[in-house]
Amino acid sequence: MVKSTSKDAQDLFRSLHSAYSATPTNLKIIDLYVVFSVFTALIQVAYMALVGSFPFNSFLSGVLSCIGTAVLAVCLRIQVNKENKEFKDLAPERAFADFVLCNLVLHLVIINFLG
């Protein structure tokens, strides 16, 4: 059995490092979005264990709005970034506009589950 030791971890991180430095601007800032909106939902359910979750509704909207937006940012990233074949037909800003019709929709659908 192989042991890992100190200087893996740091070559890993390194190579990480490396990696992300290359990666452009926009997908960055969309990486940023994604950790903002999971850290707004961890705060809320610290916050749920902490306080109590009386108006139970309202958590579980708080938390579905962060994590939801968080996947559809996440998607976002797919479509916009140019190294995935997979949408290379998809304008920019077609995946923009998908980004924000769903994200309308899924606010929406909060707003009616909070009653």
Second form
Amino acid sequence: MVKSTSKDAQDLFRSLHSAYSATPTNLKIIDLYVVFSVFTALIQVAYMALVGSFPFNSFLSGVLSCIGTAVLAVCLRIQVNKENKEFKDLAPERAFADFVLCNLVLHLVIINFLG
Amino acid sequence: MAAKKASPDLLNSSFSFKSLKLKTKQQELLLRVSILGLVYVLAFIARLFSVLRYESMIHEFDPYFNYRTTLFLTEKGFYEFWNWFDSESWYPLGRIIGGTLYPGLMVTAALIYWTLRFLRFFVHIREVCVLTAPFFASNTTLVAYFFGKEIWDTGAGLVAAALIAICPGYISRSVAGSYDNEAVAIFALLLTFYLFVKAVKTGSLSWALGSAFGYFYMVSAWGGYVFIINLVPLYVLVLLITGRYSMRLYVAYNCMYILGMLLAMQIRFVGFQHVQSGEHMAAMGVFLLMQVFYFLDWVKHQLNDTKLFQTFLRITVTSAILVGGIALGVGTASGYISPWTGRFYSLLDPTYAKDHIPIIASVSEHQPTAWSSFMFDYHILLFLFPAGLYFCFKRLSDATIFIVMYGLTSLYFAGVMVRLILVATPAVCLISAIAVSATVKNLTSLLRTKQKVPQTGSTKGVGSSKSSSKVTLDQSQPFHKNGAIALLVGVFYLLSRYAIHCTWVTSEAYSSPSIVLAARGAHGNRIIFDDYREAYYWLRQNTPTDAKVMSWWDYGYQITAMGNRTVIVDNNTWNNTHIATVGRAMSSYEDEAYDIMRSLDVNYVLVVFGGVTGYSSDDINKFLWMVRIGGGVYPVIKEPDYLVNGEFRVDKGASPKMLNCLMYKLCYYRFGELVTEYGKPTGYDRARGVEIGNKDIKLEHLEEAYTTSNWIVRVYRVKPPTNML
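What would the structure be for the form predicted in complex with the partner chain, rather than the form predicted alone?
Once more the chain from above appears, this time first in line as the rest of the complex follows.
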């Protein structure tokens, strides 16, 4: 039973790995950025657990800026990915411009919220 | 010679569509723009009844606070406004106004004021405040047009704009002079919903950003933003469950949620509620659910192998549910996630407020809605709403699912609380517009297929001529054409009755300023009772500037705004104990009340009395609420002491505690000598319809300072303690 589940897990990892290496490079860069953002958010949460959450607005703005950029990067990835039929007539330049605009608004609000 | 030549030129230049050589599309555009322009103007002028009948003034109670804060903002600037601590209300506690108000309305009015001043129109801020609500009502009709266009088509948009321009449910809170949060909030609500539906339809980040800004405007304007932050996740959940999920939904919701939440937390009054309050947890839950859902979807797409995916699915779903459940449980149990507050909890459980929080139960706008209110506020829209629902279900799309959900949830809440009819109004108007537009389109297409010459005499809603080609019917039956004409006449009749009803309702019911009362004299002439403002201006001019005034909380905002004096309690009702103290003072005997008033440094007491004029919203009719609220905190005040056999009476048969309490004495002092109505004994209370029980009232610790000309407002001075020898 354990052996079959570990074999399943290994199969899972291998097929995921092989499927993933087929994705184009620009999408991989975006994925790397998403992983970096989430990792930064986790570090901030761990730090908060150590030293306490005062001032709370700074903690929230830090974590939410990481989550925000991660989410916006995922949205960019969705819009740029050529496999998505829904977005095939959206120019990647327009998607990137929207991404930049939303990030600009996000970071302006974060700067105001940082305190 | 010149005159002769002029006339044929005039004839030739007479206006006709043919001479302008417009194509059908341009004709349609001209028609649409002119209809929208007329609807815009109509929405504005329908709300001007009270300005024309009385004067340009602020109505009711809450708008006076908003006016005072707007005045402060324009005089002192935004930094002072944002950090304002007001020591003139809730004496001796004071109120942190900068952190406990929704600044959207004030900032909007101030911006309009500064823009007008920049353009060298030097208007008074009061005029801007009075006309803010009609201006934003006109803007709401425009948003309703675009929203209707998204959901159905341009015809439905035009009908929706026309319906919402005059709908009494919306007019009730947005007449000229009603300078309250809802004036701007409904515009922000509809704008947010429209931008979000547009974002879901197009999947574009910029529309989602727009809806985040719309949400920010809504949060800054009204506490009812909780409706948006719960409806949108519910909508996303419904879409996920019905299998209509798509990448566009992911983009729209996530961008709106994160940016909207961040922007909303900039408002001090909202603060950290988006991550700490139970009312906002649904949005966060759906956010996390979406991440899990789309991650699984992506993995499924990558794997292309169902068996492996099943195992992965099992692991992820169980772990996600476990983690989410544990987090929610720990958060709620430890008290970190606060439960639903009383105001919103009473929406889910309507009996909660009556038993636990009498202050919420006492507000007349929070009572459950009667059918007559629905009919009064909606008229024909009430039965057009189910018809519109039918059409929406026939053509289900992301947009129609949204409007159906908005309509159903808002109607449920409108049934629980009268005030929320306002929130349901845009949904009801939009869905009814769909019914009207689709019906009229079907009927006119019946007419158009029969005749070769196209009809231009049909009622509004005629969009394109493409629909005529889709209708097939038996050419040999002229009955269909006559039936269609008859039904169209019927629709026209219904809509005209709606317009007549709305105008009548606006004129009769929703255009009274509440601070100025009017009545018909014996000869049919109009008599104006301006007692409130008379009393407040007397206070302003005849009392020392540091005088403290005690009154029931209804009048607090007006006293600070117009009388410019410190009050003990006002309409913000944030401190129940303080209000209960005032309630206890009003319902005690004069000696105990004097002790309480001395402890609060009260110099003047203000009561409202309607016995001479028959005005029924006076303090005696509100007295039992004072007893209940006071009794809620001080058990020494017991409601049965003031009732006789469960009945509230002020005549000879009233209970002795009632006949000698402070409120009774202050209201009926010297009233026993007055003849109010021909043929009735002295001291006949016209509002209660009885002769009062205790006519010989002596006041020991207070003296009468001022009574207005119709005895509506009475002010008493609290005498300092006699010197002890």
